[in-house]
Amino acid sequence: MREWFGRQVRSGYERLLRREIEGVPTHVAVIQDGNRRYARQNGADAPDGHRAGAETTEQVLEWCQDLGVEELTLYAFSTENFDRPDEELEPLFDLLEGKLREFADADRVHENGVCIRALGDVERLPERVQDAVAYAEERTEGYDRFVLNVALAYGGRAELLSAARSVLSDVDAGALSPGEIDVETVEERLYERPVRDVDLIIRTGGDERTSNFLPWYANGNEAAVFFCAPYWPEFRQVDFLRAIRTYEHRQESWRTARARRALALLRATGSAELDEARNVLERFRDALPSSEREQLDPEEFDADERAAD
């Protein structure tokens, strides 16, 4: 009965999340954490957690795409994995050959154009895995409604030191001049393929850091970060709709900020020649809340006032 009335409760929950989401990210990385600890907490091994963990996989695949999310990019494996014990690496390894493969082959992917792509240094894992990785690019690489990137051998500081590296050694050979190195540069050398900017990371398993993953992707994009309890295995869709509500209320609080911030500049130096912050203001205003937007001059942020002047 208890059971029974837990489900009910979680249920209407999960309904209520949903009518209170109005907007979704566009991509959201998550750095699936905790399968070793719920093996260990239910008398397992390593590879029983690692397995229950790639069922939860499949299940946030389903909801991304339920609540139309482009993108979603999973922590697999990182290059600090690879110091773990051969008797728990090489069943991990399986999984993720054995998964690769069948997502490549499952139905509910061709049917949702699933672009499958992986993200690492993957020449450092057994060649069964790069097999399958390859497997798997090649069977989903004409999709594009989706892309599910597969975080392997992946480290965020090796990817751009690997740039920098990259970058020193072209203007070292005069292929590349200082004054040329802009963002572009950078990310072309990041990865094979484009990779949009991370709007929300989930983070499972009860550790508040995001462990060198996608830093050039995700902090620079700002990205809103929902760290929660419970291990991966365990991770819920009423869990999933708490990290989309995070993304929205920092959405919600960028947006005031940036309002803010450019109708200071404005008042502050009262020049009619801070059109980037004047266009700030328009784009945001909406976000400031009712009693700030009363108070603004419409000269502060009316286009046609600035074009009269």
Contents of the next structure:
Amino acid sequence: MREWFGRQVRSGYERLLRREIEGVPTHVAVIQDGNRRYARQNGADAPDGHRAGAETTEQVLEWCQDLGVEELTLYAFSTENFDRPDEELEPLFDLLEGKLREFADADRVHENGVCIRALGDVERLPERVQDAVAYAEERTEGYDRFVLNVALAYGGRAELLSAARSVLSDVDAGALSPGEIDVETVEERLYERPVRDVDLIIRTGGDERTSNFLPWYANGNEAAVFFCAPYWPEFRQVDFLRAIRTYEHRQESWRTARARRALALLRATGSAELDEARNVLERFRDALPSSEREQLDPEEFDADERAAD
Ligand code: FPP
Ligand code: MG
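Having seen the form predicted on its own, can you show the form predicted in complex with farnesyl diphosphate (FPP)?
Full complex below, order starting with the chain above.
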């Protein structure tokens, strides 16, 4: 009964949130954290936690598509994750392999034109995972209606370091001069690129950091960040919709700030330039042909008139 009541409240809240949502982020990135803590809490082991997490991953993909998000980037395996014990890693690699193949074969993926791409130092992964990556990428490479980036063996610092090394070796070889290095020079050397910058980063599991994730594409603090407490396997649609609303609020305050700045600029420039124009007109209005002179609004351009008001 309590569970039923909870579900009713949640679905009412979901409907409410969905009605409120007006602007949807184009690119959402997710740090799926808390799988092991979820498992521990339920007396299970880490691989069970990851398996439960993978179910949430599938749902989030659907929620994104239903809402009109166009690109989703999932942090599935970081460079730091290589340090975990083999008893956890081997089943996790099995899961990643299985899920990649499952996604690549899923009707939903083909019906919705989902292009799957891996982001990271994939060669560090076991061959079976690399094969699954190649399979998923090949099966979906022709699609462009939705992009699903799976960050695997990914680390933001490692990514920037390898780009820096590649730039330096070109400079060393004389193929590039330091003055020529620009945004494109670096972007060309990053891992497989997301199609666009990230608009919203969601992190589950309660930790409030972005853990070496997409430092280039999140572009400092351009992306809105939504931290939430539920472990990844417990992340529900209401949490997702609340994250989307965070993005919207940020967009709203960003738009308001831009409009205010523009208005301030307009006022400052406007008054200085208008004063200048008034002075010029006052001095030289006799130089205008009489037909044009008659069009002048004395209220606006005649300092004496204005002073007399
Ligand atoms: C972090 O939680 C989660 C992972 C390291 C694995 C995430 C992978 C999946 C959910 C599988 C998804 C599959 C695809 C193909 C994208 P944690 O292990 O750090 O848990 P903790 O924070 O509780 O220790
Ligand atoms: Mg963790």
